[in-house]
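Below, in structure tokens: the form predicted on its own, a single chain.
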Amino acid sequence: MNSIFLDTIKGKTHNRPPVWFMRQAGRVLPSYLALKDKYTFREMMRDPNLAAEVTLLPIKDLGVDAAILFSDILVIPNAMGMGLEFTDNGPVFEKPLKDVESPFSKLNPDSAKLNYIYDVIDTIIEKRPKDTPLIGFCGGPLTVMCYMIQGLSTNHSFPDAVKFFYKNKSETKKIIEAVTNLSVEYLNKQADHKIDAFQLFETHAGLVPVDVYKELFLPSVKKMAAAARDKNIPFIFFPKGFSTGLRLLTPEYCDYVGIDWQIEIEEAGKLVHSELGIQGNLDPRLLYADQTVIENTLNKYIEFGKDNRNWIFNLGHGFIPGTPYENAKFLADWVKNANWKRD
């Protein structure tokens, strides 16, 4: 496959970097919102046309140069015995593990449930722009258990979800190895189905002190970056909030690091590993502004740019509803058509 997104993390220099967005297939594009007047997110979500769709708009709609899977990090909850519905305001449990006794013992584990993404990722190779890549993904294990644990909340400091890893370390240590185990399942099956890179979503990794994460969650992303690695697929880990806790990153755990908004790109390298990519970090909520304020803002991106071959552009977290879609698309023209020194 001939992409730049690719040969960036392969090692091979382009005249500029790569660039993709997170949640870029809905929110900003009036050709997805159209479909979401028509179809409900589950709808458009299982349905294997319409997910490939939805995926494959901002490859023409903002000419990003890789495509992610259209579905949700709630897909592995789900699978494990967690009803689930995803309604107009979002997923909404049945019920959360902080409302049952014993809530381990209440996961009942059924990776067929997920079957139904391989035919999405199926239909997206076989419709997809020539020298697209795919990049498959799922929620990294903390996020995930926030999610399962609290259940939906407006309140993105999860509390109760904190509380029960401090009250509960032995019971959360079991959930995450499931957890763990359903997510390394579906990243083999992603890649078996012909992926060409996988994201893991750590989104909420900020919650808790770098040395809980290290000591309760790094092992799981670990466990994932071998899968990936035997399957050779390139990983990317987006750990939000990570902080300090990106000099704990090491070629075991990632090939490439996803950095947040709270962090300057400049410092973020100095922290990370010399062997890693590093992909991000623009403030999402930059594209508010008018463009001239943008473009400001991502000229200061030029140097990191000529210094540091070994990175993806993209944002610090995902696009934020209500952005304007023709902000959106200056931001991907600016950076493939800005001189980045690059001789």
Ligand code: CP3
Second form
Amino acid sequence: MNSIFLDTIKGKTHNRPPVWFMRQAGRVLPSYLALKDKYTFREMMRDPNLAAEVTLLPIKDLGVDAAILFSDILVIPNAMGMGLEFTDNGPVFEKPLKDVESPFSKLNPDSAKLNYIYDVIDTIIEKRPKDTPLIGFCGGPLTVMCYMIQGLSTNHSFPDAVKFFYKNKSETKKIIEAVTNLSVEYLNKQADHKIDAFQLFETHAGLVPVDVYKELFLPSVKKMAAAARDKNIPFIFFPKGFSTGLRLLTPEYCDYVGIDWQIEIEEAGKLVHSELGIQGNLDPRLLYADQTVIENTLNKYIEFGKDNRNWIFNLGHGFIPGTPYENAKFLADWVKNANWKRD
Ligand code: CP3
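Return the structure block for the form predicted together with the named molecule; the form predicted on its own was the one displayed.
The complete assembly is shown below, putting the previous chain first.
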């Protein structure tokens, strides 16, 4: 495949960084919002033709260098028997685990519940424009468990979930193992259906101290990275809010690290192991500013991009709902047309 995204990952550099955006399929595109008026999120993610269409919208509309599967991280708890519904207010579980006695024993992983997603992947691969790599994904163990235990937490602080990790450590470890086993199987099957790269979204890594993450959750990341490596799939780990935990990441945990907007990209570059690539880290809220302000902020990335040829341009967290589409488009065009001073 002739892809700037895959070339960069493999160490073959181009005259600019590749660009794609977390949450590029939902949230900002007028074409997506128009479909949302006609179909529910569940309908769009379960119908292979619709899901493939949505996955490919950002390629057409924004001109990004990679597509990401249109699905959600919460398909894993759903496949463990947790009865998930996507409502207008966000995802809701029938019974979050904080309200359940001996929750581990009530989980019932059934990998067949994920089968429809492999049909979606096959359809995307059939319909994608030539040379469009497809990124598969799932949620990190901590983030997935925050939702499983707490349900939705409006301010994303998940107090009962964090309490649960401290109070019920052995139960926590058993649930992590179950989530990891199903996630590894899910990654393997996505790879068998020919995704080109995989991202692990650990959005809430910053909720616990680095050493707690290291002890409880990092072994699970290592298992997922090993599975990706066995399948020869590049593995991107995005631990948002991980701060100095970035120092712990070595090639056994990932090939690429997604950097959040909390840390300066140059500092992240110093913390991350020299053999790993970096992706990130523009603050998605910058896109509420006007385009001269956006451009001024972007200019500071030129120096970084000139020297760091294995860097993938992305946001430091997903697009925010309500982001002006013109600014998202401006950003994608800017990355593709700027003079990156790479000679
Ligand atoms: O570009 C894409 O949007 C690709 C597909 C994608 C979705 N969710 C679709 C979705 C991806 C990669 C995700 C990841 C995801 N889901 C994360 C990690 C990344 C992040 O943004 O932090 C998390 C924490 C979730 C859980 C989740 N799913 C929440 C909290 C919500 C409700 C609010 C919202 O929009 O985030 C969802 C629903 C969801 N997932 C929607 C979409 C497009 C909105 C459904 C709708 O449009 O009604």
